[in-house]
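Here you get one chain, nothing else, as structure tokens; it is the form predicted on its own.
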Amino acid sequence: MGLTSDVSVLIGGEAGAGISAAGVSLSKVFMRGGLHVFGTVDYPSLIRGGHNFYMIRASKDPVYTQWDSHDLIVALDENTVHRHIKALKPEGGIIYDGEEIPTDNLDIPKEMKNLFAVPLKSIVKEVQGRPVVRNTVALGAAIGVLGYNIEIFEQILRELFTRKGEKVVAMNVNAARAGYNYATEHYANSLLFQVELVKATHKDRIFLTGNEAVALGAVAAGCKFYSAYPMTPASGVLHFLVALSEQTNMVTFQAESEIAAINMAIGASYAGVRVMTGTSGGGFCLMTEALSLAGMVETPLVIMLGQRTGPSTGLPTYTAQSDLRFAVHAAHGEFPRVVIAPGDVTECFQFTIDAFNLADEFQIPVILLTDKHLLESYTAIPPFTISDITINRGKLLPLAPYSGKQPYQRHKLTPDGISPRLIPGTPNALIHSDSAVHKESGFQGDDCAIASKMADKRYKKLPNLLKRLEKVPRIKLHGPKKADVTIVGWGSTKGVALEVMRLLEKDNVKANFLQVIYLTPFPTEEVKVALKDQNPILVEGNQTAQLGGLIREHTGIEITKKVLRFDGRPFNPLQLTRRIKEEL
């Protein structure tokens, strides 16, 4: 039996049986013992009953997605082998409870060998736990089988549920140990692989999904205001925050519908405190009239678009990158904006922060555009740096008595477009903004002439506006400057971008991905030299190439060879890298 440092991990059950709790709970210990580990999960719109999975790659070398092929299935029921089996590898196994399930059940080929039949329910009894307790019990035999160290799961389990008091703590323990003992007396030799303890150690690195990461950064933003109303995939954000609303002083609020969380958001920046509303395709359709009165009243605000598969309901718990167009043009009128697309957790947690600075910055709305399988999906990384973190809240002049020699303006004319802006409430101002077209006081005015000078004062904005976003990065070409094939795309697609460019490396293709950041205002000149002589090939989570459309549009350049894929499912590496090949 050799050692390896490349596993992959799926554990299967009924929805509702805290499949992704286990999944997250596997995953740390793999990530405590040295590795990097990418975790996502896959479940269908149902509150209980359906099929639930998690899958865990984790390796001594940096992961970036999902894996196609699965080195051990954790079958919490029989399904779970029904619906896995073709995915398994030729030397894996599955554990599965061999009193529930019955061997000859399995629709499994005559050659596998690594069936290990663990009497998970018996083990529950034995230590007096509830049902939930047999996942404790299978991931501990997990680790058996797998050769790794089972008093990082103990210290796991541990930590969370000491707050439910030693009792729960012991059971749980006791429950992990059993599986592991039985999993190592019975079958210790039957894979042909252990998973190679790395080193005992997490404190060099976080585990974190893309709405974790989406929500810290806007607490390192200084987001004082989140209001938003539940819906997949962008609820993560509002639960995490209110978790954390004590702690932050932060307001959080579940608003009735994805119209009030808006409006709410848009009253609270007007009142001077930076605020953040969340949704997804169908909120975001709602929250489309008060964009433009955001772009109107010129009012900071950030909005993160989740996206999943549409149109309409769609596959509300799978992933889709089809409302690109949508967040570059959503609303009625023109009013400048910013659409960035993080690409990872890392770039979640820094783009907010970017967003929440661009928009007070130019008193505009700044949507951070994400998706489903980057926004529930857990990635270990390095803790964030925070010492270097800048906050710049524009034109808004600190609360004190109003001194001007004029009457305060909320939309006075400037230069650069951008007003001073004053807090409510400020002694000696008045200060007002109308909805409609409205002269410098803010008062509404129907004049011609002035609807043309206040939509020029908005457009003034976008001079400045591309200046200061030379100071970040709107588009990232990742690998050597000229390879024999170029991955373009954006958002979620970057992690299996980079893990196809280190299978097309073993083949002798030398790849490299370009990754466009900014998506409005556009790249437009940097993409042109980016571009410039390579054989791009764009890969797209939507059916009509939405950012080839853009890249086109603005630059001239046709990418004729596209991976496209909108069956709500993320790319997997292989089967990606087989395409690209074919494109060639």
Contents of the next structure:
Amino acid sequence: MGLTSDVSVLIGGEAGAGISAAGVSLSKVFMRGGLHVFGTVDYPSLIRGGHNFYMIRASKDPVYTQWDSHDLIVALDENTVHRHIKALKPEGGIIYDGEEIPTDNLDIPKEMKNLFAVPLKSIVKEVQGRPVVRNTVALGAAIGVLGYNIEIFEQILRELFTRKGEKVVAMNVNAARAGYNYATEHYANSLLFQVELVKATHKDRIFLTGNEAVALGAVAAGCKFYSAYPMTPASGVLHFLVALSEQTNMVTFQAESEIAAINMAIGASYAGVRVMTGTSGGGFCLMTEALSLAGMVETPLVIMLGQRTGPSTGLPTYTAQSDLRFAVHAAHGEFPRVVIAPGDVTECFQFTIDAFNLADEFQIPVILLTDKHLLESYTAIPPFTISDITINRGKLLPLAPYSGKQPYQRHKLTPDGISPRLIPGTPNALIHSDSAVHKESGFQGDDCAIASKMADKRYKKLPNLLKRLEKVPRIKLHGPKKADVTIVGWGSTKGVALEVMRLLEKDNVKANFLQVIYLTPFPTEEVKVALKDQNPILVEGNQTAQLGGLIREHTGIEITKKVLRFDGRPFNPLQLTRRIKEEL
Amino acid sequence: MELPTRSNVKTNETNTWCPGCGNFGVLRALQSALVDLKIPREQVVLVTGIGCHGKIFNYLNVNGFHGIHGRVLPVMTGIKLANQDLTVIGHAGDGDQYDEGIGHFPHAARRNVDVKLFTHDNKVYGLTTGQTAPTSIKGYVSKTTPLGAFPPRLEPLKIALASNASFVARGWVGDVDHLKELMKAAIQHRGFALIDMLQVCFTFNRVQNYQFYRDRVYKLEAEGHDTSDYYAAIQRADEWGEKIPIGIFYKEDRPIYRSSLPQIEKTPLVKQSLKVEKFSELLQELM
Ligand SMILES: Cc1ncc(C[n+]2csc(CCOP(=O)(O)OP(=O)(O)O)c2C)c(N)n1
Ligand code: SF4
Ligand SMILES: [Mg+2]
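Moving on from the form predicted on its own, kindly provide the form predicted in complex with the partner chain as a structure.
Complete assembly follows, chain above in first position.
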């Protein structure tokens, strides 16, 4: 029996059975045991019944996405076995309740030996727990068969349940321990491997989703107002910010619609605070009229757009990268904007802070383009710190009395197109913002000279914006400068691309990965340079290769090789590697 | 700190309302109300919708936000939550608020965010040249309803009452002093306030003209209406015919939305530091 440090575990069961919470707990066990961890949940849009599953990948090396096949399946219902048996590695095992699910029902291929029947329900009865405690027993058993450390799990349970009192803590710890004991007594050393414990329990990392990272980025950036209407997969930002709101002194607002949410955010921004709103494609459709308003009145605004499968209601709880063109072009009229696509949780945090600064410095809307796979998948990373964060509010002046000789003009023409920004409440100044074409004063003025002057003013920001963006990574080229194949992608496919690079390497195919981060303004020169003399292949989660189209539009380079997926599911590393090889 | 005066609340912008438009009365009433209330101009924000009513943005020299059609209420809500020290007054149209923006209306009322909504209810779409509005009476003939509007008119006061608005009033532009006093009461009220203003569209509405209202309006206060009596308010709101009541229908003291937000109990958001204290503590749950 050998030690492994690369393991994939799938936990499955009915919706509403606490699958995601179980997945997070087991992930944290691995994280505190010193492994890198990635976790992702797959769930249909319903509340009870149906099938949910959580996939954990843990390894001594960094992990960026889930794996195609699993070492262990924790089946909290029979359906889980039927659905996922094909994705179980031949040497892997299944934990299930042998008293509830007759083994004969399972229709398991002969070569699968590791059937770990554990009397989950009976153990729950013994420890006098509620039915969900079954998950705790099963996780204890999982830790048992994987040869991992049960104390870490017990500690996590203690932290999780202290608020509910010592009795609940004890019951859960007993349940975990009973599952663990049962597994070690009956199935010790059944698996050909044990998962390596790198170090004893240490709380030196955080395990979080893209939603939480965006929310924390907003907090770190000094966002004071977040208004949103719930919509998967963006709701996590709202939930997390609401939970933190008293500690962060932020006003979080569940608006009556996305139209209300964005107009509230614009109002609060006009009044001088940093604001954000968040939604998914359908909600973003409703926001577009006000997006154009923000562009016209030059009010800073950050919008997080979390893509899911469309068109229309589509697959509400599944991922997609099909709103790239929409984010880049949404809203009527022309005005400068920024569209940034973070590719992992660390980038979610950092780029959210950048988004707030850019919005303030240039008085424009900034869109953070994310998706379900990024927003609702978890990664273990070192904790964020804020000591080195700069907050730049651009030409915003605090509420101190205005002392200019001329009356204050909100839209004063300046060489860089950006006007000094005062806010209502400033003594000796009045702030006029008009969605109609306006004069420097902000009052309406519809003669043609003003219309074109003001349009020019807004676009005058562009050269300086481009200069400013030289300081941030608008693209990243991962891996060697020159390679046999260059994967080209954006957003959440970063994770799988990094995994595929390693796999191709093993097959002696030298690969690198061009991650396009800024979609507007498009990093034309950077992309041209990065693609020079390369053999590029597009990998996108959409049907029409939207990034490919943008690249062609801006650089003239047409990338003909593509691997596209648009069924709502994220790419898996082995599968994508195969498809890339087929294209080469 | 500059107090409003009769002259400094005016702007030099060219007025483009039709001669005889009821909006002039609204503007006069609002200017006088602000002068009477002595709120420094920089502390007042006027939020307006899109329509003839929205042009008032150009004629009143306080802070102003001329947003998009139908969205006066959410913009006001954002401003007020960001800086509760500001007096936030919205001017919306009947098409603007009761058609395009109707979804925001009951919510603003029930939340009791401390903003004031003054709707220019001219029972027609003015700026888009005279289409039927939601408040147009049944049978109203316009280019969009040549055979007469089919549905009964939408009744904003009843919707406001049903949505637990804490201040519900109706004013008439033919009596500027009365309208001014209503505006003052609304602004001084702690909470959401609606004044539905019977504003005459001189150009397009041939039915609800000055004479129509002169013949019909009466003042609730003259009839001893009890503004704390919810059911009496509903009954009065139901009157529309030979007699049309104006004045305060209902007024109630109840906690404003802000009282549910300890974050801004003492200091408005806009005056708070952007630096987060104890950021690392926020990460504990994720470990
Ligand atoms: C989203 C949107 N739809 C339509 C319009 C066109 N529009 C401008 S004003 C208006 C209606 C005006 O009627 P009302 O709100 O009653 O204002 P009034 O002119 O009567 O004061 C319409 C439909 C618009 N500006 N925006
Ligand atoms: S169209 Fe009617 S509401 Fe508009 S300015 Fe003329 S009279 Fe007034
Ligand atoms: Mg109207």
